[in-house]
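Read the single chain below, which is given as structure tokens and is the form predicted on its own.
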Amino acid sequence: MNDFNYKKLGLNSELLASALDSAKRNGNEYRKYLPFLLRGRTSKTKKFTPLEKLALVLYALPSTYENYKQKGIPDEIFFSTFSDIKIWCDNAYEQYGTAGLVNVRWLAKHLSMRIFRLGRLQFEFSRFAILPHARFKNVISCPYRLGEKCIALHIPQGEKLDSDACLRSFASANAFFAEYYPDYKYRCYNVITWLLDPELEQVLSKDRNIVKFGKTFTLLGRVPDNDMNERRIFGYKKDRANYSPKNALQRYILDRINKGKPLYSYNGFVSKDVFDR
């Protein structure tokens, strides 16, 4: 651990101390999860506190930075893909009041390496799934059957969702699983999130970039996620009746809120073959 630059992870420097020394501490109990996270199994760690998960994911970081190391992935993806360490100790603090982490199991994904930020978005092996409830005749037409392998998409938050970013990941993602993962087969990229709205073009201007971000999907189906789109949204801990809207996008989601309409997560697909044009 003390070779390993964490400095790097963009982390509150008394959080981070205080990470730290815990992992230090601890060091001997934490080695017996070890073998467990790296394979992203987190149901022996829920007896830890925030403070305690997050040292957890600290002490095992090291052991992952070298089976980077070995495939020969770039430290620049290493610690972009571990960036989420802050986000979700932030989203921690924001909706609990709590230092640490709260969301082991997602940054446990990270450890055993089976997600990656390529660039503005996020990247992890998956088999196609199609939300149930499905109301798009699109289902009928997929080329895809429900299972085989893909890659399963993620927007992390924090940052605009510039269209040519985004561009740039998917071609980003194309080349770094065919060099680093080339047995692994899959044909698309498969997504679920409330970006894939299509009443957003009617809402926004056509230019906008989530706009653009949701015709690059074929859309499947969709389901009502209340609770965690308006946290996204509106953030954390934020009474609704004290909701103040600050663009079009906000109007129109505190409209649908206060007519009761729910709130959906689309599921959509791309091929990958469109990135390598």
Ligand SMILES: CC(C)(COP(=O)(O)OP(=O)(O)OC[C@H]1O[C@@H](n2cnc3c(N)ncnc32)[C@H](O)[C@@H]1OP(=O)(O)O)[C@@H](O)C(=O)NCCC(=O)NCCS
Second form
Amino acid sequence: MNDFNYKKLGLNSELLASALDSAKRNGNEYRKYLPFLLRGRTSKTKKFTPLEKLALVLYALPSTYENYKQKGIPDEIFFSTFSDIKIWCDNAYEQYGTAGLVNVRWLAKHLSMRIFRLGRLQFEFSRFAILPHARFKNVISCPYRLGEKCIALHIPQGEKLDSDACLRSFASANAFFAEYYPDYKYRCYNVITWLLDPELEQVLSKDRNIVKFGKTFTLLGRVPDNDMNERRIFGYKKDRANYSPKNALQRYILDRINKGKPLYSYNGFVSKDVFDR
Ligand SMILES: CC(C)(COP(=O)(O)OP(=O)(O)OC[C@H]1O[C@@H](n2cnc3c(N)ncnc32)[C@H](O)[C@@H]1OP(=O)(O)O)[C@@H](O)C(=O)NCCC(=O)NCCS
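In place of the form predicted on its own, the structure of the form predicted in complex with the named molecule is requested.
Full assembly next; the chain just shown is listed first.
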């Protein structure tokens, strides 16, 4: 732990110091959790406070760093992937007013090297998903099988969803998995997100990032996911009475909420061949 450059994570310096202090003091206990975390398992960590959960993740980080080194994965990808610790500490603070990490299960995917951030987007080893309510026609014409190996896509907050950056990200993912995981054969990227809502083309214009991103994918199905989608668009302090929409997207979402219409997450896919250079 001592040699590891935690400052590169971009965490608030007081929070980092408190969490590292906890990691040092409780190292003997945290050591027991390490083999589980490195396999992405967190069921035994529920008892910890958010600060302790952050400390636990920081405690595990040098082991994951070693695993990156053994595979030859560059430092840049490591620190880009783990920039998510700050994002989820910020979210915990916004949602619960608490310093530390709540969503340790998500970070365990990073620790166990299931998720990598490659440029703008995150990529996760996964199985092809088809949401309930997928249109029969879409399922029949889908070239991928439910449950086949694929890479799931995630879209972290914090930066614009610039189209060129996304294209570069997909191209990097093709190259990354071919170089570091050549035995992992997959044919497509699969995503579940509100960003694929086809109505957004009318709400925003065709040239907006979200609409262009949505058009990258073939739609399969959708599922109501009100809480998550509302949080993504209005933030964590849910107080509908005081929502004052600042743009067309927020007006559209608030209108749906007021009319009792669901906020959907959509499921789509794109072939990896699209991004081969
Ligand atoms: C994905 C994301 C980066 C896209 O943002 P973007 O690049 O600004 O998207 P666009 O340029 O197409 O935005 C069009 C309009 O919608 C607004 N908008 C975009 N995302 C918004 C959001 N999450 N909340 C509120 N307004 C948003 C933009 O400000 C812009 O408004 P304007 O016309 O007044 O300038 C942004 O939505 C985000 O950070 N979301 C959080 C992460 C997320 O939702 N991930 C998917 C999880 S399933």
